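There is one chain below, alone, in structure tokens, taken in the form predicted on its own.
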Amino acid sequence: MTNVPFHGVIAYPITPFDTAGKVDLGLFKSLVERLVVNGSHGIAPLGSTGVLPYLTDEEKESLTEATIQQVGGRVPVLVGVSNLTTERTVYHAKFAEKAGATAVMIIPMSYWRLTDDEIVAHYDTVAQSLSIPIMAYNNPATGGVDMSPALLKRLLRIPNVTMIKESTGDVQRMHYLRRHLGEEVAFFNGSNPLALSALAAGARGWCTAAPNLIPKLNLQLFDSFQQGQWTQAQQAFYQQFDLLQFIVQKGLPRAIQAGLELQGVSGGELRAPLAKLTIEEKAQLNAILATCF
């Protein structure tokens, strides 16, 4: 598997809004900078954490450009370009490539249930319009489509679909990919509570919003595993496990925004219909964060 520019901890920034409901680009850039200087191996704007479906085309473009400008080539950038239609996915993918993205990530989104052939045609059409690699993103909880291992295998036959992000929460999927596609298959974990298991199954990295809150612990887990320090990796994982569960259960944008505020960092506002965590939920989060340091 060639043309895989990512490894390690790939961090998702949230998309902050101001009190008028507009994207706060200045704050967004500062949050991206925190992720870079705290050691993230890659930055991935416009994913689930970045509330991609809630943004206008103009907002997506401005956030793409802001990320690439702020990162300044220090780490690779993976831009989410998913859309309901193939035509708009192609549009956003081409925009991201022109802006300087390292790669793009695509999840099949549809009101109607898509067939496997329709999904393959969707990715193939986008791929033919690009020269940069594509990460196929499987997350039925947000996209409404569960791509089977057999379908993912078909997608990897498309020349520049070179990476898979697996977020079903089923570690057996990862073992299948490793077993049937070979040790060189480039798959990445997108399920936070499976971080350690996914690395053991052969994941190249971990796509996560957690570095917004606990970057040192996230990197400690990855580095310890890479160095063969299994006991240290387990300790780092279990120290952050409750937080990883919490941010998934409460919703990544809500939980990360609240966690940043608890750490004295502005996370901006959320875009309706998303609402901030309750006082009780914030107190629970604060108690969990205390165990991570």
Contents of the next structure:
There are 4 protein chains.
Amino acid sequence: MTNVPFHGVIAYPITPFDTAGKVDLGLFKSLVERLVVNGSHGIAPLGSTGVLPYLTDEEKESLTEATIQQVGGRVPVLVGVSNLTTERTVYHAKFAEKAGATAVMIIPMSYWRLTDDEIVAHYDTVAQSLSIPIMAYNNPATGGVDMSPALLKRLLRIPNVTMIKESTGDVQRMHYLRRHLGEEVAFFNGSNPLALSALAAGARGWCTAAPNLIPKLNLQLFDSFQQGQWTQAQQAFYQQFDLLQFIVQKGLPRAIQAGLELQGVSGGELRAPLAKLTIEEKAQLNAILATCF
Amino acid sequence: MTNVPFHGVIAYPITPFDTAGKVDLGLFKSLVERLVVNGSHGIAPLGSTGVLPYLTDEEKESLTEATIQQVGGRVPVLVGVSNLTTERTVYHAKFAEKAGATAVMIIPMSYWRLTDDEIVAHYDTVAQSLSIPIMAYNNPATGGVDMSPALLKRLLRIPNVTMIKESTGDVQRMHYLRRHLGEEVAFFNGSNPLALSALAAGARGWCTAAPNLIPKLNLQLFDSFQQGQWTQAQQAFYQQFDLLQFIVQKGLPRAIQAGLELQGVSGGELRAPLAKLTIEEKAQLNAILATCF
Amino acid sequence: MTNVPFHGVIAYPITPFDTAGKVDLGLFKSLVERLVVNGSHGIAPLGSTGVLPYLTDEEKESLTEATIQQVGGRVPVLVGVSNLTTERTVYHAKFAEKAGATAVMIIPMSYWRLTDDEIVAHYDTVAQSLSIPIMAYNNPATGGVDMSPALLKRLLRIPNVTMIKESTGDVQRMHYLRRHLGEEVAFFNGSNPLALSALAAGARGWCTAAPNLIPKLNLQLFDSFQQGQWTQAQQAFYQQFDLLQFIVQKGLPRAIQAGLELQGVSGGELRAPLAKLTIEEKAQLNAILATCF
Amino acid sequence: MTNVPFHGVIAYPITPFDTAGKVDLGLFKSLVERLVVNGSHGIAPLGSTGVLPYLTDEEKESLTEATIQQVGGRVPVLVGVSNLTTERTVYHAKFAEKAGATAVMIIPMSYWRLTDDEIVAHYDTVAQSLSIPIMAYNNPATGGVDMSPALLKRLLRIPNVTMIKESTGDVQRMHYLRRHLGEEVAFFNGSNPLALSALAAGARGWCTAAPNLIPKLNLQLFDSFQQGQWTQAQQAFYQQFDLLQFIVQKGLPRAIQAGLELQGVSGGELRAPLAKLTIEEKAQLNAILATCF
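Could you output the structure for the form predicted together with another copy of the chain, given that the previous block was the form predicted on its own?
Below: every chain and molecule of the assembly, starting with the one above.
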């Protein structure tokens, strides 16, 4: 379990669309740039936040290239390449590697509930086609599959599956991973409201869309914790807790898009059926944002 | 709530693949033909059983055309056109209408949990682009969204949303629909183990992949019930109950493919990551099938 | 699996209290009398409806004796004797038998989640102390334990455990029981909104508090079904569906007490912390009751 | 929200029985003594661990008196007085106060799902009869009621309800309590596997049966955390994690009784239907205990 090129705050850009419904690449690059200059330790395009499953193959490819070009090696890039079929997952993973991605992230998307054997075969096939590392992503709420700790253990035996992103929202999963996969297991927290607990449990980093809106507070939590300043870490967490809950409850693309607009930054349009926050929701978000600065 | 062109046993073909991973259209047509000659009251390609979400646009189009050509008007055809984005759903729905589909079935596929307003807008946009009726499909287990009876009521106010397929597996949902949407609401059962209860509750029909394996028993249940032969209906149900449970538990494409092979009919290959039943599972299915004849 | 002395509509009286907080035995007897003269096929005191767990030992004993005396052999009597400890369950079961109960009903009440072995031992110990039959009652919502079909199968091997009351609200449990325990298994429905589905599935009877309010409609559902008049059974069910849902949602003791008052019959007081329905809830119940006559 | 007489590790003794099924008061006192001399910051008899709901009134009273006498003021005593009825809860709470308890703990036990208003009235009635503080206990798994943060907020407005014990196992509940009830809210963790996360979230103490078996490790976790020795706290937590999970999974009374025996200390008998751990379970516990020393 070596080859873990990520740590700290890994920031997820949204994918903005123009009024014609097309991906707005220029705006996307500027949103990526904001995340980099604001101190993110890594950039992760084409995640749930980036509405990966709503995009065409061509759109995914241009967003991959745009990210890597814009980041320009300043921080590592983690590209989401999940797909329902194994064949398409391999395709996108190889594209990302060739384009210069540091690693790829894969959630076993599920329409038909996959067996553990099917999931292992899926990762194994993709891993054999790559030489960069893979982060296995567990998020039953969006992916439809809940990978058990036992299954994650099996996945980590595949040589280049070196990282786990845990998004069940259950901190006890992380305890279990660390206790049963060894102190050196590289797990990352993908559940925003667990940011504090996950660090306490030993997470290497935090995969989050929040740096689009509150990068200082996100970094302050991570940095304080790393430096053993426990009280400051706790304070930073509680100050951003309402925002973290809000963006999860409303859905990250919708909430981040609205939050950017409230901060005077264009977030572009959403792709239907996703719709913008209502006026009431936006007012609620505005009030919460005010408590974060 | 008129324009309800379906009733009875609506049969779902699987989508077979060849060893090169391509859709085997010839085999597909022969599987459709079996369903028609075995007495199905309707044919529904591109459902969950037909692994809709694992197919390319071109594959969906050729399967739509192949079904309508093969059925040749003998029974109505219900084409699945669900897609994560509204734009693609409209596209496939219009394609199906032009190809001659009797109606389309739409499940609000969800990666990000959709709000009720987003779902209504999704159906409304599709409905306005069509003149054939729409069956709204509720199946939280595969689609990720659980549409409440109140939401279904809103959808039925859209003129050509005339049918509901309920697959939560909770018969009380059907009771509620009938009680609160009126005796004339056209709801169809999509949960195989509820086949008997749903008829008792007043369902117009049963959407099922089981006729690929046990068409006589499926029709016997429906026909006995229609003719008021209650004891026969109950017997027919209990005789097929184990099979209905098995195919649901193992996943319909995997279970039907294996069952066809056990009956000496080719079911083709599955598309990865979906994998064939294990030898043990197949033996179990064989034993259950033996109790159905 | 012989010795099944119950069938049809088994009616559950509430336990009324006076304003001093004591059980009002006179009122209780009059409520039992109403249930008998209105045609119930059996009477079941000290159920959930009768707030068994809120009563002292002395109260349980006097209610047992009062019921048996008032019913006077006109219909069979099923006495609830559930208790957290095995020792107290044996005590109350023996009391009921000596007092003349036809059978006893036992739910494995749980504070600490019991293992299957603990539950089997519990029933076995009680069964060995009795010669009357036992109805095993599965209701995870109130008892805290969900007995699997496999466990119920084990319980039915105990000679005088001859009946099952299923109250999970999942009709598929009943299908499973009948399919795997044999056509002759004597299962009773304890979930009011499943009244129709349970009969369709083969239930011997319906354990319900509804006859306190709408005895004619309850009997009409059962009798129509028995006589093969399917359409009438369906109509009777849908006419009472809202009431059945309401009394379950609000809690049977609270809802029945209020319904009795609305019908001009005293329902006595409730024992705290249970509180009477609010004025709004009572108005809602009144409106629903009006649709049942 | 003053008057919070507890902090740190609050230890829960089991209630041992003799072979005749009676409470073994002498053994109980010696188990309490062990907890005190091993450094517990508080003692809590008649909790779930002490099988409160399986005891007679007389047994509860003698256990209350025995605890207070044995502890002799060395640490504060928190007596469980929960009961299904309000009247009995008042009775036991007053008994505990008179006997010298520092505070009482009350879970809203539920057979019929209580409304929020019923729960508030229940606590309010008890509170008015007492002058010592009350800890409100939320544990849906054993009590059957899940009190929302909003409801807990209402309870804390009752003057002598000054403490909350949260046992849902969801750390986000604690985050919410602290964020919305104020930094000064006195909440205690009742979920053993959350011991670390709860401290990170700001819990005042940890209510646990684990000190019956591993008091040093429990105190080491709390003390390290208090002293800002984060790495030591994390290590102490992970060393005891398997044991904490085991005792929760098997049920605290059963697991603690077996663990005591494995340590050469009598744990007495259990009261049926609760049964001792199987030989296999005991071997598993022995292996886990070996990793804690």
